[in-house]
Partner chain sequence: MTDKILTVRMDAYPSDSHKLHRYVGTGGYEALRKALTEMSRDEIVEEVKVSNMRGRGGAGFPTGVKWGFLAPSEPRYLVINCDESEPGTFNDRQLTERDPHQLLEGIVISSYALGVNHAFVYIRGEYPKAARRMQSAVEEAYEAGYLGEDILGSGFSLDVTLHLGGGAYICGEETALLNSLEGRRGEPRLKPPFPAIEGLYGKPTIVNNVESISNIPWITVNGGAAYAAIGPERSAGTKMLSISGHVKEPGNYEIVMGMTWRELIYEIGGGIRDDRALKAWIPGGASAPWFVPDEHLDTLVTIEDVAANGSMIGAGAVVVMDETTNVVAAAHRIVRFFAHESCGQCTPCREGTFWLEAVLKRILNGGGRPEDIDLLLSISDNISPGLVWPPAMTTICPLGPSAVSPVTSITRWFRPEIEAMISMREVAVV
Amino acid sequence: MTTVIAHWSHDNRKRAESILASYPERRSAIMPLLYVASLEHDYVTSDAMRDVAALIGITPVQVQSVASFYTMFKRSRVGDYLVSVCTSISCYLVGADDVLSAVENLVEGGRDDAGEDASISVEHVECLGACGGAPAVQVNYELIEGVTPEKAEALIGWLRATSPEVVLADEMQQLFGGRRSFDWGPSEAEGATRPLPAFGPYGSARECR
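Can I get the structure for only this chain, the form predicted alone?
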């Protein structure tokens, strides 16, 4: 197995081995392996999909069918910080388009675009499951609720000024959020380190210090 991904980093090879050992059917590991491949290649490149296909014994086209269905698997380069603004009906009715415009106006290239040196990418997304706290925004899949256009502009300024290694929902909610859809419960210590959901075993999460 290691010969298939000999070019991967040591840590990502170990993660892939651990993931494969957790599934009786290797092809069931496709989604977690795509996360690790995204860490290795920066996004789900053609090479990444070929690597995953070889690891689990299916074709690259089959891997692509999964990677293209789930929007968290990016198939082109994004910035270090992926800002996702919900524009579904609950968020739209309370000003999500204004929040999206505020972010786009500050980010070079606007929506769904990041050049080689871009640190921030913007996208509009469907429901984030936080309708009661609309408008909802995510940074690297870490949620912020009750965001106004002014707070969205402040968020972009903060990302640029501080370049946080870890983005944490609780911290950003306190700084830039408003009304929540529900009580979040205990604070979480780990946040996202890359424009991927924060999963410790997959290497995309770290404790915020």
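Positions refer to the first chain, counted from 1. Only a predicted model underlies this, so the values are computations on that prediction, with no experimental measurement involved. In this text, rigid core is short for the largest set of C-alphas that superpose within 1.5 Å between two forms. What changes on going to the form predicted together with its partner chain:
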The other form holds:
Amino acid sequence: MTTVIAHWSHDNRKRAESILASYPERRSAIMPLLYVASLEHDYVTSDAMRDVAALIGITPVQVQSVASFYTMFKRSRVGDYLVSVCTSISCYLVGADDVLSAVENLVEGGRDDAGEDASISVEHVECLGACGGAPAVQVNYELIEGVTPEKAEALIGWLRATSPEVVLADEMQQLFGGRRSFDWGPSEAEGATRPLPAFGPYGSARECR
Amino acid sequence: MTDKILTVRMDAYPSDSHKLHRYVGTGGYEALRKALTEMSRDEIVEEVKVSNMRGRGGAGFPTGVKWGFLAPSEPRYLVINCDESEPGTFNDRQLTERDPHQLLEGIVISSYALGVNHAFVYIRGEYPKAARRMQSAVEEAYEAGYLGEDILGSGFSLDVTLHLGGGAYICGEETALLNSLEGRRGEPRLKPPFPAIEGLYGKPTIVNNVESISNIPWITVNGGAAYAAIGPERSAGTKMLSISGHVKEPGNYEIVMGMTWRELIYEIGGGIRDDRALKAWIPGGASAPWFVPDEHLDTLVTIEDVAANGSMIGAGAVVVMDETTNVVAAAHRIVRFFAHESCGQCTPCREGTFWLEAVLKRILNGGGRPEDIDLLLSISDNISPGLVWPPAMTTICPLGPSAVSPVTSITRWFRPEIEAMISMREVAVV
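Can you give me the structure for the form predicted together with its partner chain, which would complement the form predicted alone we have just seen?
Full complex below, order starting with the chain above.
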């Protein structure tokens, strides 16, 4: 099995095996494997989809039909930091459009349009489930609640100046956030290293102490 | 009288309510021990039926009755819906991040009751922290013997797999969720067959919401009758409400239903920001028809009273709008969401949501035409004939009719405002 992804890193091969073993039917592993393949290939490239298809035993076009349904499987390159601004109803009511404009004014190319060497991409997204702390923003899917246009500008400046290796929600919340939907509890050491949801079994989370 | 079930631990122990030692130290997994050693599977199902708990995911179908439909063939599956994406809701996120063992214990008890040996938790991709907290809880539970082979020496075994979504609202619809979990596009399936008969991999499957299953440990310990005794008869138990928008104190509140909307908005929600006037509110998420102060402030916050007034509690998302709100812009924002999230299978939804969005945008941009209100209603009628509540359907799932709710709401309650906007033909571009 692993021969079809012999070019993947040892860790990612092990992750793929363990993901495939956790479902009664192999096809269920498509979405998790697309996340792991994004680590290997930068984003969901044609090669990434070919690898996932080979692992599961279906055709690449079947994988593509799944990948294209979901907005989080990025089929073109995005920046190192994907800044997602929620503009859904609750955030809209308390000024999310101004947050989005502030960020877009600072990021060349604007939304959904990162060039080869751009380090920041901006997108507006639908409800992030942070309506009690609206407006909400995510960086590589790590959440910040209670963001203002000024704080959002400062966030972009901070990402450029410090290029954090691991993006931590608690750190960003402290620096750029305001009111939260609820008490988050203790700070987390795990965060995202890429524009992928940071989750241990998918290899996308890393600890930062 | 119990007035809180789900948020007790996280309120009392904010620093470690998500950890196993705290959970066990506050009575956690005792319900599981009771279930496995003192109760038969049928007895647990019966207690959940007696509890009268109605599913917390939105449809409000009684959980125990749903369980009763599960076909006897094996294997069977339990799938937990943590794809919380209805604009305005964020209570499952709190329950999963702050008390994952409460959910997990509910999963193990429910799996035992339903004869399930493999459960799945489908967590939306935008909730990585909830997924990490849940993953840690699962690892702790395996190590402590609350998951895996021969749980607590009972002979019952259960594996739990977490699955991250990919950013598609429609996967909160249970059959779309099952397709997604099978590695397919998240397109809803025609029902029947219902998942209880043919669900995941065509096998009998129960899909339950996070909040519903988080209540199961309490019901197991205290009994269904004790749960049913909380609150109004047909809205039993506590409910997590997410309040957002123009209130002073947005947040999640675990309440006993039966208060008035006035109390909910002005006392629990703290009133309207800057003490402005209330213009409208959505009682149950973006899909729900709106309420207005002249008509509904003294309506009761119960599933049945809200339904009798033509809307729904849904997943418990209350979105409050003050007098400064441009209702056409707000409706447009919601319709835009549904247009984006339509899976595209059914023509009335795919085309209808697109056109509703386009016409609302035209009005907002100052290009509204006198016939546009009728046009909006005509498109809406093609998606949901008769514009009644609960909505009539021309589509496989309720997403299309959901997009109609904000349109019928503003044409019903704020028609002069839309007409003025159309006749002025010069308003701010959204």
